[in-house]
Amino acid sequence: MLKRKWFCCLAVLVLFGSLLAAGIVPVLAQQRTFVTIATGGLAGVYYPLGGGMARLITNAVDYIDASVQSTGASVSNVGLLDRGNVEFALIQNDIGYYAATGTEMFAGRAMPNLRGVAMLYPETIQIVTLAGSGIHSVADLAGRSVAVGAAGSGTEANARQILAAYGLTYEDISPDYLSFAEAASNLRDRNVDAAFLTAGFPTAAVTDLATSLDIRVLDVSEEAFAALTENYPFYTRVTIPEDTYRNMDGDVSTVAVMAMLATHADVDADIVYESTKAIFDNLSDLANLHSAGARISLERAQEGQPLELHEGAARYFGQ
């Protein structure tokens, strides 16, 4: 039994020298990794858009699982990141250079290890009301109830920005500290008059509200875009064709952030590099799986990034 034992042993440590002699290396199986994805609340885009890339991910590379985890949205998901609780986060562009530079909600607290990975698309800030409110302007949001985002969130600060470009603060309204899901059921429920989102369109909170009632979205004037910009030069125009929502009375002109996919310093370059490889490999894919997919392209992918871009995307965007 011995002999035969030490027969085995032989035989296999001679096919493991000819191996190596003819070049050619047994490939033992990698360690799965395990990442996730900060996305957003239940009714917005970065939660499906993350699941999308999640997919992708998992399927293209064959070591890495990937999961999303829904938060807050952009200001959880860089102190997230800067915690190092995740790997990856869906921000607007605008958060990212807040937490980098130290500026905004982030005075003093300056996050100099975010790292960016590529721009995705246009966050549009959606002024939604109902049909029958009387109100036809930003500016008529003068004395009304007005659902602002969940406190110090991205869709706050960008509530608060375009108000003072008609010359009005939160003294001027009440304002609700809300999430997207509850400025809908809240404008349905009458509770509020108005509500700020800060989301890729179609918007899931906005499309069922509009299914059941008649809404209306709001412009920002050129004479607020000009005044907005002078101060916060991240912001563009956008239209939302009429199309977008149920009985909309035509195309409406309003202004965007860009939505973004960040990182860490400490997240290994190879895992970036993969990662960002399985989402822009694909992005057909990725617009079946959700229609913000249609909208994120290579060309595009690094135009107005504030961040430090991340080694591993550097390496795929051949930077």
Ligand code: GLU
Given for the second form:
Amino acid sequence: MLKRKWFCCLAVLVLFGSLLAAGIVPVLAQQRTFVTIATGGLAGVYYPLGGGMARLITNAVDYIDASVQSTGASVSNVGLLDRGNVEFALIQNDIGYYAATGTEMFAGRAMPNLRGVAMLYPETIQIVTLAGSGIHSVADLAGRSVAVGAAGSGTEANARQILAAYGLTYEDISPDYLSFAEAASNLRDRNVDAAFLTAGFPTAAVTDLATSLDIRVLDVSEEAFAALTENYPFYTRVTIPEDTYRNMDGDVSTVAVMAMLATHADVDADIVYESTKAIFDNLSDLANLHSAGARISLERAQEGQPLELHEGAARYFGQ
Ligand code: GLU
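After the form predicted on its own, can we look at the form predicted together with the named molecule?
Now the complete complex, all chains and molecules, led by this one.
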């Protein structure tokens, strides 16, 4: 009798085990899904804001564990998405468009499966030098050492395009491919004369530099803006108010692109829907994290979307 009871127990266990293995008892067997958001360098805005998004997703969705990856930023990030290395990425709208359409730096290698989730906040092209550098305009960068952004960044593309609007190429300067943190420390040590940063302001790397040294942020002239937008329509006019960094001389008139959250067509629609919902239902958390987070809005989240919208995001935004 006892023997039979044991046999029954064993049979139930074996049966249950095979059902689990076959995925027939999904609730009990539900696995946690790991989701990675590609961001940028540690001293930028993508990294801390992406960290905030990952926390919101992990807290709100019981089956997702989200985390961030630090990268070279936009250009690297679209490649990571395209290769299926990450599920989400923070990127610039201009870079997203060039990647999806196989234009500019992506000529001949279009990534048609990139998908949009949401537009986020303006990323301002900040061209920073030290007050004593003798550099007052982008034209003065000729012959100088310039940090043009990390290899694989959107910043680097913006630097190249803005220099071109002033009739300059990398032949006319000495370009250094540095992250924001590296650019700031090289400016401080006078190893470079100026640095380009494309990021939401205030950008931590510039704030830190400005606390110990007098900096100057350069304008992008009206003429250069006209030349720039003729070839690259994603640039808009933006003012950096004079109280953004310590000891600025006045407001700075420069240009901006937009940060956006992107994904890949193969990422599951429920994951994209739940993640989008976790972020956009809790925008005040991101606003507390960084002032760029405060510029993200539900109403404007699809304004100027350059990519085909992912099915899961379309479900959330009711598109
Ligand atoms: N927009 C920058 C880039 O793609 C990164 C900005 C950031 O890290 O906040 O180069």
